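So this first bit is one chain, no partners, the form predicted alone, shown in structure tokens.
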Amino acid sequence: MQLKGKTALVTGAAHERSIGWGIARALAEEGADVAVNDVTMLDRLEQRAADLSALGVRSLALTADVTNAGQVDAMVAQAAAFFGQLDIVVSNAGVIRWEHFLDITPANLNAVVGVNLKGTVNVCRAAARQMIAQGGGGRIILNSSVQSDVQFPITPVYGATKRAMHIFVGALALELAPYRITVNHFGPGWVQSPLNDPSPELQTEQSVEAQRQAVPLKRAGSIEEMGRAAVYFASSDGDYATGAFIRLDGGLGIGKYSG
């Protein structure tokens, strides 16, 4: 129960197969009270909150569009008021579109940049302001991607938004260190989550097997494993980590060099 007495907010956590849910559940299993967010799907969010409450923690379901700064500010304020404080914020919400560079549509460009960059900025800014106002420090954690380090075709905009997290997290870590707020991110590789369901590489059993063989550990990652990375950064184990990145990809990023 490393996080007993702590409170958290996780964005993008409505779906039971999502990394956001894996994070929320992992934090709750360590004793944290957890607010879960998504842009819609209130019924699913309320079910996730009920599942967390069954673990013996307080939980709250909050809908908000992370691309809307006003909604994000209101969400963070509501979570802090409900719990009495907000110690941990995980910016997990993200979108991806599989398009060749020459085929990128304006709508998809705006969606990916809007959620992955603008949305992350909105969530982190609201979190930092709340943590500074209440004093006592805090933990800001971002779910980025293996694509922070590795380039893949047909996701150039998504990859660019995730590569940007290295700079963004490092800059925030420096700015927020005087307030004892740490900022870190972790990068999932292939996880069989709703986000990845539309991937062209996962549409047949043969393509799934090919993807599996491309990973040195020969399997997809689990949402539970992603959640444990968030626990590390949120707990006392991660006290001295800030501006850090953990790549959780089963070796996918180095796979081309493996035998």
Second form
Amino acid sequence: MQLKGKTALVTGAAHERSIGWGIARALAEEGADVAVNDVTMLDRLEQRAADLSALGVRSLALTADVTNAGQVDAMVAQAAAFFGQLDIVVSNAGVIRWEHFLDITPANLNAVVGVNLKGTVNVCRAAARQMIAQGGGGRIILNSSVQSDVQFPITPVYGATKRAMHIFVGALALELAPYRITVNHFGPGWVQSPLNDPSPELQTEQSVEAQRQAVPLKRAGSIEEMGRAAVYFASSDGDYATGAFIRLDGGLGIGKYSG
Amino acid sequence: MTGKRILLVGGLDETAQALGEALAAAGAPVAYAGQPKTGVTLPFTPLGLDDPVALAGQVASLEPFDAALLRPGWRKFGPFLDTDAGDWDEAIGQNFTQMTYTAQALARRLIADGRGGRLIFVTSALALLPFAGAIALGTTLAALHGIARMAAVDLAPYGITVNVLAPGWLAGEWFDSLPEPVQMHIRAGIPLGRPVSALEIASVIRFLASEAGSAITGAILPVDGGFTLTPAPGHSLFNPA
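Given the form predicted alone, state the structure of the form predicted together with the partner chain.
Complete assembly follows, chain above in first position.
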């Protein structure tokens, strides 16, 4: 129970196969009280909060669109008021679109940049202000991607927003260090989450097998494994980590011809 | 002379103009296209950078070019906690979104002309190392680096190379206007001990635009006197420790 007495908020956590849920559950299994957020699938979101309560922690379902700074500020304030404080914020919500560079459309670009860049900024700003006001430090954790290290041409805008996280997280870690707030990110590779369901690379048994073969460890990652990275950064084990990145991809991002 | 027709595209400010002049001095004269900032006068072809549809038409009717320099125009500093959603919209809009659409339009034009070509983004060393006080600038330009690298993959079959030049501190009036202790602080963080000149930036662009640069694509090249090699001393851009 590494997180007993701590409170957390995780964005993008409604779906039972989502990495957000893997994170929320992992934090709760370590004793943290957890608020889960999403913008759609609200029945599912309520169910996730109930699942968390069944683990014996306090929980809360919070609807907000992370692209809307006002909604994010209100959500963070509500979580802090409900729990009495907010120690851990995980910016997990993200979207992806598959298209090559020459085919990037404004609709897709705006969707991806809106959630992955602006949404992350909104969540981090609200989290930082709340934690500074509390005065006891805090943990900000981002779910980025293997694409923070290596971008893929079929998702250029997604990859760009994730590549940018190295600079964003680093600069934020520097600026928030005086407040004893750490900022870190971890980068999943292939996880069989709803985010990846429409991937053109995962539509047939053959293409899923090809994907498996491209991963040196020959399997997808689990949402539980992603959740453990969040626990590391959130717990005392991660006290000295800030501006850090953990790539969690079974080796996918190591290099070429690795499969 | 490279003999290449080079286009400098983007928000045209004093630094873009200085770069254009340095390129001319380096034997690689440029034509300008985009949106000049107030007070900047140079001959240019107007491009509506924030309107992808209009932009595509305007780029299609430009004079032919061999290489295009894309220079994102949002260059502001400030602490994260004071950077509101509107500032981020502006930074992302100018440095990422506009430059992505502009690169796409320029690439389509080069493909239509069928002779290959070069796209060169001119960003900043601040997109390669995180700094307090430069989070919006660094983050948005780092995102653009991601686009540049994947554009390099997608445009390779058309003989178009895509590269990034990331200048460090630039010598000139602005640098000279900084207080002496700040200049000393910045110099101490540059292994070569000095800011780089516009001519040094121009020389690398000239090389990338020339035949000599034909096998380089997807590269992100710091031209910074070694600034990005060493995080020390201090992570603050302007505050001497």
